[in-house]
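Next up is one chain by itself, shown in structure tokens, the form predicted on its own.
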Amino acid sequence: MATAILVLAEQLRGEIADITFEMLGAGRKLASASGVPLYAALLGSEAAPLAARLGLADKVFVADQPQLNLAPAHTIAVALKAILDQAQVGLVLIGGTNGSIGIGSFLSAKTGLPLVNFGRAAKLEAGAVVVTSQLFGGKILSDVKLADGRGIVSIYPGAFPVEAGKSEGTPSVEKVDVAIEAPKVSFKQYLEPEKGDVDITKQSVLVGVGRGMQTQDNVQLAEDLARILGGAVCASRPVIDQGWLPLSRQVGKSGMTVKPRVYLALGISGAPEHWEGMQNSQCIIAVNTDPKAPIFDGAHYGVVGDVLELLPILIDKVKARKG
């Protein structure tokens, strides 16, 4: 088995990722009953003071260095590589986040660790690690076993509680000053979303719109329905790329991982890539007009129909069950 777990920390504009939180608690878990400690490390200029936040830890190592805010996947990964020899950790656990991605291919090749993406679960089995990894949107999930215990995991966001991984603990702090040349690669500019945009991620009800719509006019229906059901109205990436909705609302692989209580898929055919996004919602509801979409696959309740007919009905039914 590994002789230390360590945990990449995601963090931005002085916030901890969620996705730190749920690697803590995986790790805790793994780290717990292999008997091995726990690190995390934070890289950047203004990375310290959140270090008190993780307090799962037994300890935190930062690399408070300006060359490492926000810096490309290769320099974090030559970073990472030094925290590891020093400290001699033997599995990485990496947020699969658009963040980190690359990260963990990078360190693979200069560590020669073997490199498992989008995990989901992972549990001790006789002294291996066995990561369960996510393919083709969750159609295939694969158990890899980590003989020695030994290797690189990407963690699938939302696959693990957050709150599992925040502690009112102080972990102990080690600055350390890893040798790393400029990158080629900078961040220049950080865009807001627009203001006043509502935060997809954090909504209970979503009502989902796709080419089903048909016309951007037609996305006041969604927008009424999400309205009387105290929700939001979010999108798949073709909505977005014709400017229906603004970039905050993508939901899918290359946009937000949602896990609202009731997902309306209206339009939406179910492509891998948008279903990375929402599939851990608790009640998914889907309407297309295509009986093979997707999309019913994996939902709880569907309807073969138009979107465009159903949408004035459900609207009146919910307004009417309201009084």
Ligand SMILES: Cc1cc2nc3c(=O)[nH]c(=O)nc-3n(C[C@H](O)[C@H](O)[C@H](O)COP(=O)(O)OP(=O)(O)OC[C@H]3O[C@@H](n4cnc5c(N)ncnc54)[C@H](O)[C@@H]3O)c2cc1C
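The structure above corresponds to the form predicted on its own; please give the structure of the form predicted together with the ligand next.
Keep in mind that what follows is only the chain, not its partners or any molecules around it.
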């Protein structure tokens, strides 16, 4: 690998997002191993003051232009392409987040660089970068080789440690000015999270329900357990999408990030988009009929079994224990 590595710094509402530090840490390792510089790109007029937080980068390219604030994926790709042309970049790291979705595809179309999605590990191998991607909801891994280390990699949030991307150092800053056409997509306003009846981020016990609960009526069983444990019910996306519980109860990539003392994952497969939102729970207990469900790889305790059979028994036993 003979060219630089560029991290697209992601920010939301004036804060650098954790994914940025994850990518900087991962990028720094690859850059050091191959002796190339690590750059970051910071886009938007509100973002410029955040450059100082990206000390792990050798240089931060700042495009301090209001048209880049909450700009559509296509416009961000135009800006990145301008930086790539100027700075001899071969490898680009972009967050695999909702906010960044599509940027890599547009950049790939503009540059011809191949794009690898769902990246969760990367290593150097004889000049090539080998990226490990996680597919099929975490059930399959796939190694992809980027010859000469050239390509675009979308990084899964939670794949790399955040702390490794932080540094006290002060990066050098280079201002760039990008020619931007009037975009056909414009940001209007934020829609704040619905305030639910309960705030699941503040619960010490959460009973998480997934598609394995099978019907809306069965969710009542989980409600019963949550009540006697003094917690609340939350859910994976399919449960919310079916309208079984309100949006305020969704945990995961688009939903809430929760860190309860105990998280029960009932009939939840453990797809990365769900895992992202509850991985830092102190104790994770998973119940699933599928012994190969990915949730068992991260949970502390696992039960292979039918949650609908187990729940009534568990509720009775908890009641008995509490007296």
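Here, rigid core means the biggest group of C-alpha atoms that superpose within 1.5 Å across both forms. Numbering follows the first chain given and starts at 1. Everything numeric here is computed off the predicted structure, so don't read it as measured data.
Once the rigid core is used as the reference frame, the Cα position of Gly298 differs between the two forms by 2 Å or more.
Comparing the forms between the two forms on their rigid core, the Cα displacement of Gly44 stays under 2 Å. When the rigid core is held fixed, the Cα atom of Glu309 travels 2 angstroms or more between the two forms.
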